[in-house]
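Have a look below at one chain only, the form predicted alone, in structure tokens format.
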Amino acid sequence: MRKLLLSNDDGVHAPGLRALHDALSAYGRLRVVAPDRDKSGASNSLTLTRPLALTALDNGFYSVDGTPADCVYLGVNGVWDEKPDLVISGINHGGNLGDDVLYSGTVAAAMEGRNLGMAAIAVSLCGERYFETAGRVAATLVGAAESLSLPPRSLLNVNVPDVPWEDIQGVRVTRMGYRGPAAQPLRVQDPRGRERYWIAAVGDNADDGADTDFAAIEAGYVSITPLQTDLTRHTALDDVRNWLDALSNS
């Protein structure tokens, strides 16, 4: 039986957490190792300047004190025998789109993963309420996990609409839209008069084509978007490359 190691990024108590692995209680032996509190927005950060602490709680699950990439880390370097089969990160509350995965937590989760045989899966549902369609989709496709081929280190970007089974319109793979810039910080006075600053939200749809994962979202489709961990823009390379001549040349 395969070992799935489940994650999210809004902490160990999170309903969505538990959708998950209810959802999934049938396709593995599952292991859940999450953060201690909300760290939605933590990316790809790592704790480097302290211990962490991996309590057992009494519903099974474990909860770390620090980020969901130090949750996956612990899960799959050897503080257990046996590494997972797969890693699983979700149910997020709300969606992962478009640029959103620069930031996302739960994506994180799933790309610290990305070392394993199968690829690893981020799922998101664009709301807080249909978790158990999410959970279908998250079983499903984890069923399915073994007959995927993609190259190594990379995941799915899977976002769920909020709504009941069957008014799923259908699944999309999509890539990634984009996001206009954020608003501006909100500024603040704590209670003794210090300016302090609220993080805003996020910027308007910058590209929602019709082959994009806000698109997918918004006509009712699940969307996955295979995603990769090389961040390298190949078809710049012999631009800069230009450029540097240049510059040696002048």
Second form
Protein chains: 4
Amino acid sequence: MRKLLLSNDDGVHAPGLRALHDALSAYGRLRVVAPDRDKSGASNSLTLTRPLALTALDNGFYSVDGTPADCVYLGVNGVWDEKPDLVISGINHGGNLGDDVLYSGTVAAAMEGRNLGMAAIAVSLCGERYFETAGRVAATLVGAAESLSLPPRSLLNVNVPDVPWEDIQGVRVTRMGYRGPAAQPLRVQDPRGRERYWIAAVGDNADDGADTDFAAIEAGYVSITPLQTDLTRHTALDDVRNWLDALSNS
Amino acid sequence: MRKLLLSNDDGVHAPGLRALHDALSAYGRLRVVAPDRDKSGASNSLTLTRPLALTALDNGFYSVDGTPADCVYLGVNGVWDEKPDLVISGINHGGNLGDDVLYSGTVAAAMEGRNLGMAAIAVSLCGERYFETAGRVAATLVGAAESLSLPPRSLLNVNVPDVPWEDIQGVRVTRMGYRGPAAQPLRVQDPRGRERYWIAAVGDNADDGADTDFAAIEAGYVSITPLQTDLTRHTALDDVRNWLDALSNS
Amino acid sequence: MRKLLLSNDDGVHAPGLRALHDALSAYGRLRVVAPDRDKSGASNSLTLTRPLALTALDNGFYSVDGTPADCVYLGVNGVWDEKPDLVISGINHGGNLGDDVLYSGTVAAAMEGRNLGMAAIAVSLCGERYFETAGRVAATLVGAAESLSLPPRSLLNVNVPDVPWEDIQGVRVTRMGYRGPAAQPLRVQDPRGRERYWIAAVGDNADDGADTDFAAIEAGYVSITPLQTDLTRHTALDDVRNWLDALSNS
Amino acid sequence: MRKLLLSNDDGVHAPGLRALHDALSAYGRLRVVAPDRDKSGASNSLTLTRPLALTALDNGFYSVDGTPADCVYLGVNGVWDEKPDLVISGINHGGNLGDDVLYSGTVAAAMEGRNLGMAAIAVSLCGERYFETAGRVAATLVGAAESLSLPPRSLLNVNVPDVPWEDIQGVRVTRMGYRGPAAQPLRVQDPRGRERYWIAAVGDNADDGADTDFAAIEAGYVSITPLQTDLTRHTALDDVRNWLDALSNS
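After the form predicted alone, can we look at the form predicted in complex with a further copy of the same chain?
Then the entire complex follows, led off by the chain already shown.
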């Protein structure tokens, strides 16, 4: 039986994680390791400055006082004898579209699984209502995962419209869109009168062309984006070389 | 005069940040906004669960109780009237090679600058000794930055060998290499006898071919890798489409 | 029906809190507000630098991303219409004897209740086994609390031997004993080779005379110590006055 | 030459700490160990869940990623060969009057020194302007400290009016007054629309009789309150015994 490692970034008590667990319980042996607190926005961050505590909860889930990537690292390394076959992260409360992907702890948990050598899927619900819809999508993909062969260091980023299952229009394979710059910070005064700055909500869509994740969700489709962990801008290697040559000749 | 925003992930008191400041002081008006604590490994994480404090220090640097990406966001948005022209992050204590890039707060600070619309350069010293060498590299690149035209959403990741300036062999434009999976966590017992897990050092090189950042540093060259923030694995879009078609036909 | 506010410092998922809840469920309407993480050693600390999140869990308990004193403050102020009549904190995993009291988050939670105008009891089990024994002690005291009239700004610190109920030798009203200085810190090397310092276990008993909490527990008795929140050393007021007079005459 | 350990709770970069350092530099060999961040309200809390980093700053001060009590513990234990003779904490930005004392990290730093066997003085300025006045008060007391013999486990809590030195009316030895309950929390909405609760400013004075610290400051006097670390309400021991007797006879 396959061994599935589940994590998320909304925290070990989030309804989305519970929904993912329930949707996948027939698809393998589940191990759930998730942050003890809301870690939305944690990206790939790893906790390097202190050791981590791994705590078993009453419901069989494990809680870690760290980030989503910490959770996957500990869920894979050293604490259990067997490594998982597949890492599934989610169901995120809210979509991870466009460059949300760069900040998302949900995507990071999947990416960490991928870096540790496992297949990996991140699942997000573009809202907080129909977790069951996202659960069915996750179950379908996990059920078929063995027949998908991706290039090394790839993972799937899945976003699901927040609608009942029967209202899903289909599935689209998409590229990442882009958002514009984030809004100005929210300024708040603390009770002692000092000004503080709260990072604002994400920016508006700047690139939501027809082949993007934004457009798929907007049209009511499940969006599946294959992601890579190679950040090299290969097409710019020559530009940089030419620039350096000009520099050294000047 | 150009406006340069400097940040890092080793914290506002790190010698590498001071060295970067000193190396660039002739190249523009400098604004330094950096984390109050060591935030190595912070990746692109943003602090969303609480507001941030921005504190002016005696030396004119600004300290933020948050992550490198928080610092750049606050350094660009709302607190000052003018936006910076260029974001430079570093000098990191230690290299950011291969998939270190995914976890690095130094690279994330530059990436945040890029996401907010600025040109951005991350500079790391592959050691903790010859910050002056890395400072000279940074100054050279910043001095010539206006003549480099990169595609949108690109940035430069620069790694510098930890040797005296005269021992630098040259500059190579490289692609990201890859490390293998990280080692097992360090198990420590706290003073009350409870087991805790400390995330281990990075894994060994798994891909350090001749055109990688690893190989450049190994050979004594400065490594410059153009990075992108589009994580789409474009070459896998069709594979995923075919897989889904087979799924829906079965 | 009385309204009881329960908290602790071991965190909202600690078995000791659950045991306290179960033991007291017949004695009033219970509201449980406790830290989301282990906050042993938190003392009276309040979180002033950021706002707090209050999260309802599946089991009806409330979790706060803060300290025990934060929890009691939020459990009393503003979120519910009615104030509690009594604050009970615990059951702590481990005793709070002698000057442990100064550092204990369990005692602090009770003290915060007392500062906000409620009667307050802190309950600790000197071990981690017989929570049921401590639960019965708590229930007995809570059942009789209305007939106890303490001076203003007082609370009860209760410690219970970690033995079956039938092995309890009785109850003693005690004074705080004292421990000697804490041991040296545990030095640990992080996985990157840097030295870190972990605060050691508490010191040995320095004053455990027959009328102290230490002696009661040692002899198998429940220890009840009335505490105050006036820290003035009244007997030293004249000594300090004389010292100042000598100073100003010299 | 005496060895003085200085700490505070406003953080290692606070002007009040610098002012204390400058005022005391002629009175002994100074060692400064203070939190890397603002830790106001930290009370006696100790960091037990993770090891601490101790970092030397450029100005010779040491920074700890922990609480004031952590700082004093590390400043006394194990890192240096010699123990300090006297611990002075401050100059706090703002007064520590009445039951502020229970929450104050400044007082806690002094108390930790006392618990570790040293004489200890906490100094607070009731404002943020005339640190020099408080520095002169601190220097006077430190200069005379050897001739003061306090009972064991006592310390001095000193509050200074925020006025020029020549406007100080004199010195009064006082008892702790009391504040009323704290105000309701400040409710803030985060940028994502979720409600959060920020602990409010302290309550109004409830007991500021002529012999209290409140009254001394109000009248323009320096207030010196001897504090103890024995929290036993000795005068209530019999009341509790009688209550328990009645309980067991009923």
